[in-house]
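Form predicted alone, single chain, as structure tokens, below.
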Amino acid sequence: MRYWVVGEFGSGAEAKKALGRLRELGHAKEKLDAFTPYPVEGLDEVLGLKPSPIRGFAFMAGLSGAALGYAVQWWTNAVDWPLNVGNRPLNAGPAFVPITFETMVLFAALTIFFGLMWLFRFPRPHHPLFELETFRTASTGGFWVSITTERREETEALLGALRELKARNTSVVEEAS
């Protein structure tokens, strides 16, 4: 059984301040999370999140796509079916640039899309916090902070800590495991 103790704050700065205070009180960064309607600068640093590996994957996929696009064009024009048109060289690099660029963008974009699906564990149609009626403000104007715990007896103390940090709404959501 897992419990989500959540509190709503009025702004991203208040949520960041609350998360910083919770970290100072000794709560592990793995148990803290934030839900905001838009990205809040510096929130990832407060949560202690590592940089996303997606950028590196996209860069490598883009390079691979560009190399593959160029290689296919070179193979088809210079080796597989050499055709002398206007006495141009068979390996005409400038003519290969548009397709090379497009395959680079395509491979990087597909890697980002499927990488995010994997990182966010899509498709996950349900999250326990969706059962909380007031949590709907997380997509419109509410800044929510959550603390997860395995023990029910900790939930009252965590609710008190969120109230001391001036959370507008607090609640506990139980997730059956």
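What you are looking at is a predicted structure, and each value in this text was computed from that prediction instead of being measured. What we label the rigid core is the largest C-alpha set whose atoms superpose within 1.5 Å from one form to the other. Numbering follows the first chain given and starts at 1. What changes on going to the form predicted in complex with its partner chain:
- A rotation of 12 degrees carries the smaller rigid part relative to the larger between these two forms, according to C-alpha superpositions.
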Given for the second form:
Amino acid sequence: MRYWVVGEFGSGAEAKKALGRLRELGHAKEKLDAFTPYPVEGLDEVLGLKPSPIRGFAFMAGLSGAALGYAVQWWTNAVDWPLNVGNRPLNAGPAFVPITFETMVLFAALTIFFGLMWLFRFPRPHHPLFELETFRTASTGGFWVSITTERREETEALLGALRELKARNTSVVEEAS
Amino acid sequence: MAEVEQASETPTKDPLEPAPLIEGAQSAESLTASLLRPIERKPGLIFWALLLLTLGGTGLFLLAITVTLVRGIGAWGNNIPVAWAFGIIDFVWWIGFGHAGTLISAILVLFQQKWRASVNRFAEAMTLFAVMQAGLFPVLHLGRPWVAYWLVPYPNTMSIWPNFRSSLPWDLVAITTYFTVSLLFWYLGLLPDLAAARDRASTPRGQFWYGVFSLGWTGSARHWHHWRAGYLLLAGLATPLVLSVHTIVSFDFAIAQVPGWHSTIFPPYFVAGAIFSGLALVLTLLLPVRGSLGLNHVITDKHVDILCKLLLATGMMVSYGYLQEHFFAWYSGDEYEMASYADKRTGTWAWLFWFQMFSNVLLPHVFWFKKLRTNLVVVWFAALAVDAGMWVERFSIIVPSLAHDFLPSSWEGYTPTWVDLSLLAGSMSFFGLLFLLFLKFIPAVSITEVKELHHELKEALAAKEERERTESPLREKEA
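Take the protein just shown as the form predicted alone and give its structure as the form predicted in complex with its partner chain.
Now the full complex is given, and it begins with the chain already shown.
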């Protein structure tokens, strides 16, 4: 059983300040999160997030895409079925460039998209916070801060902490596991 | 309901930016509501009329495709030597339109041009639908479209592979990659907006479908963190991709020996032409749509102004391409080359060539004048003329060059058939149909980015006022 203690703030800056304060109070960064309608500058630092691994994924995928693209063209046209067209070279490097480039971009782009889906654990059409009617503003104009806990007795104190930071619409949502 | 930030006037007070990017008193909530209104309200009479019209046109498209499949390419006006005509003209024309979408959405992200926020979704949708039309033409042109998969290297019982030294497999890979990457880029940008549509939906059906397509987006800071990195990377990949796609399309011509095609200026000149035509189509579609969907507050006159300036700049690049082509035909001293270009200027299709010069070279120069850039009627007609002029450009590259190649004995005229014309008109209708459905079901303006922009403009204004407050006493002291 997990409990989500959430509160809404009026702006990204307020949410950022509240999160900073909660971290000063000793809450583990893994337990904290913010939900905002657009990316808020500086939230990553407050939450102590590491640079996204998606860059590395994309780089590796791009390299393998290019290598595979070239290898397929070379193997099919120069090795497996050498086709002599006007005595042009069988391993025609310059002619293989366009497809090599395209497969590089294709592999990298697919990896970025599906890598993000994996990082987000998507598709996940249901989230415990969606039970909360007021939480709908998170995608339109509200800035929410959440703390999770496994212990029910902690929720009251956390609610109090959020209210002290001037959060509105504070709630506790129970996540059945 | 939470107390939300107060609606406030956002226009910039910067004297260097007299026209605002977002008009009127706005807040995050009011922007979300106004940008979602077109998909929430009931469609009007105009929508149904346009839907009927485009559906009818799409029916014509299907008929023309059926005739092509049943009777073969003989149903088209193509002959020998004009083996390429409408099929390839329409293909290059449609794929060119897509490029402005990627330019606006990807290249301007890298240059951090804030104004793109209001028009990128629109332009990207245009890209996707244009590439869908473009992809159909080479496939139909194959004559036996049902074996189009022979272009893909797969282990087959015939033990043959595609010849990768030909430009046809390059086209296949370029177009499918371009479509896939554009779709992923567009959908990734769309996720937060679909979540907003889900959260504001009042009907169970709306909640369900927007819920399914938003994949469970919550707006978590951890998700935004990865999302931003991924979005920027996709923009970075799409930028060289868009340049490569039209470069590869130009190779279809440039690697051939035909006089009028075999030219090194083709790759950059095709890319510039593609962006030029795409910007014109953005303007053609944007001007009627923004008023009828109530988007005038986010797609302001400033956006039209910037797009006109871009149209002027790319128009001049295209003009340079024309100049180069004709100059090098003359400078090469090659009589076939010279004859081919002389035929374009004075031959059977000279009137089309001179229309092209008027619409693509002369007409964009009206945008030097601010008065004309802000006159929406002038802008719309000029953009429409460029759309048509760019189709004519592809015609005058393909048909006159093929009709008059090396041997006068093999010269032949060309006339399109009703199937050719129906395919062109039909593809326009199909494009219109897809675009209409897009406007009905998907937020046409990126809500997330407009809200972010609104926030940034407000911050910048506050910082500026703060600076003025602290600096003015200092100046007085100095004086």
